[in-house]
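Only one chain comes next, encoded as structure tokens, the form predicted alone.
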Amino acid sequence: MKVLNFGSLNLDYTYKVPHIVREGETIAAKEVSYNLGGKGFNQSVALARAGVPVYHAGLVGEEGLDFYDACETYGIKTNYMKTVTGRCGHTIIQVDEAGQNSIVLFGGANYKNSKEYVDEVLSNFEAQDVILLQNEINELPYIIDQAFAKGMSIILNPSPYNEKLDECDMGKVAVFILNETEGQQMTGMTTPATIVSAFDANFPNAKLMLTLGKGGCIFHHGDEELYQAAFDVQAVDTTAAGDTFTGFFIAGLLKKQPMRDILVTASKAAALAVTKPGAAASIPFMSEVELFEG
């Protein structure tokens, strides 16, 4: 079984600010940093650091060559990544004094995927292989359809949530990983319990992993439902917390660990991630997670 993450690769420009800028306001940043990121890249880093060999597929612009070296450093396989003409995807991230963030995303190369490129990548995978997807690239509906046709197991993190996702056949998704806001947007429900009920009604065969930030997380599948509290830490930057949780959660699924152990490990990993600045650089190694007592 092989694991493919077909996802975004963004250059992150992060600004430390007193508070998230308001409409019409100009504020001075206390600090600025440049990092490699993108939900796709971050989740590949999390998978690799959780001990899962992962192939990354995606496009970078001409100024994104650092991604190849970074993937080699992190242990991510770049066989199916490509460089295209033009700008990389990039983000402008504000992080306030409480560690909360606000993000502006420019798609760039992430929106230059073609059906031919998708077919080329997926030709290297087969039934029972796993594909992880987010919503920061184009051709997502086509990727889901083609991966499903090959018999791959599809894991979707529908983030950021927008109207593009309406074109996707969600019935083909095996595992949903999403936060409370995305759950509300997908179902129209307003509480964790009603979000879970709506998913169970609409996608009865899928596994649901609903993260609630400081409120912990809920896993639901069939008759099984488990709640896990979040670990209390001093947050510095929450940018990659969800991506970290996603990678470590999937790692536990692939290793067929008990669900309670998976939730504890993924929650610990996310907690450790928010204690450090940056995105990919903040994602802990499994060895660090195992030592963390919470």
Ligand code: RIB
Second form
Amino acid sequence: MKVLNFGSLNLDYTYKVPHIVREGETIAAKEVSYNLGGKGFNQSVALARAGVPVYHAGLVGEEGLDFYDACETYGIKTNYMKTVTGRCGHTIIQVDEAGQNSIVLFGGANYKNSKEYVDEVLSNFEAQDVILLQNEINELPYIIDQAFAKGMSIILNPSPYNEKLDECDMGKVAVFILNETEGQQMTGMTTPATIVSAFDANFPNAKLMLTLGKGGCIFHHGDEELYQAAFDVQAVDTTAAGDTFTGFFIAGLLKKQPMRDILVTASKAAALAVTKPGAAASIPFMSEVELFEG
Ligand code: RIB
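Swap state to the form predicted in complex with the named molecule from the form predicted alone:
All chains and molecules follow, beginning with the one already shown.
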């Protein structure tokens, strides 16, 4: 069984600001840093750090060549990554004094996927292989359809949520991993309990992992429902906390660990990620997670 993450690669420009800039306001940033990120890349890093061999597919622009070396360092397979002409995906991220963030995303190369490229990548995978997807690339509906037709198991992190997701056949998704805001946007419901009920009604066979930030997380599948509290840490930068959770959660699923253990490990990993600045750079190793007592 192979794991493919078909996802975004962004150059993140992170600005430390006193507060998230308001409409019409200009503020001075206290620090600026440049990091490799993107929900796709971060989740591949999290999978690798959680001990899962992962193939990353996706496109970088001409100034994104650092991603290849970084993938090698993290142990991510780049066989199916490609470089295209034009700008790489990039973001402008504000991080306030409480560690909360606000992100402007320019899709760049992440939106240059073609059906031919998708077919070429997927031709290397077969039934029972796993594909992880987020919503920072184009051709998502096509990727879902083709992966499903091959019998691959589809894990979707519908983040960031936008109307493009309405074109996807969500009935083909085996595992949803999303936060409360995305849950509200997808279902129109306003509380964790009603979001879970709506997913259960609409996608009764799918597993649902609903993260609630400091409020913990809820796993739901059929008759099984588990709540896990979040670990309390001093937040420095919440960027990639969700990506970290996603990677460690999937690692636990693939290793067929008990769900309580999976939730504890993924929650610890996400807590450790918020104590460090940056996106991929903040994702802990499994060995650090195992030592963390919370
Ligand atoms: O989830 C965090 C990521 O979201 C950042 O690395 C940024 O690239 C945005 O895509």
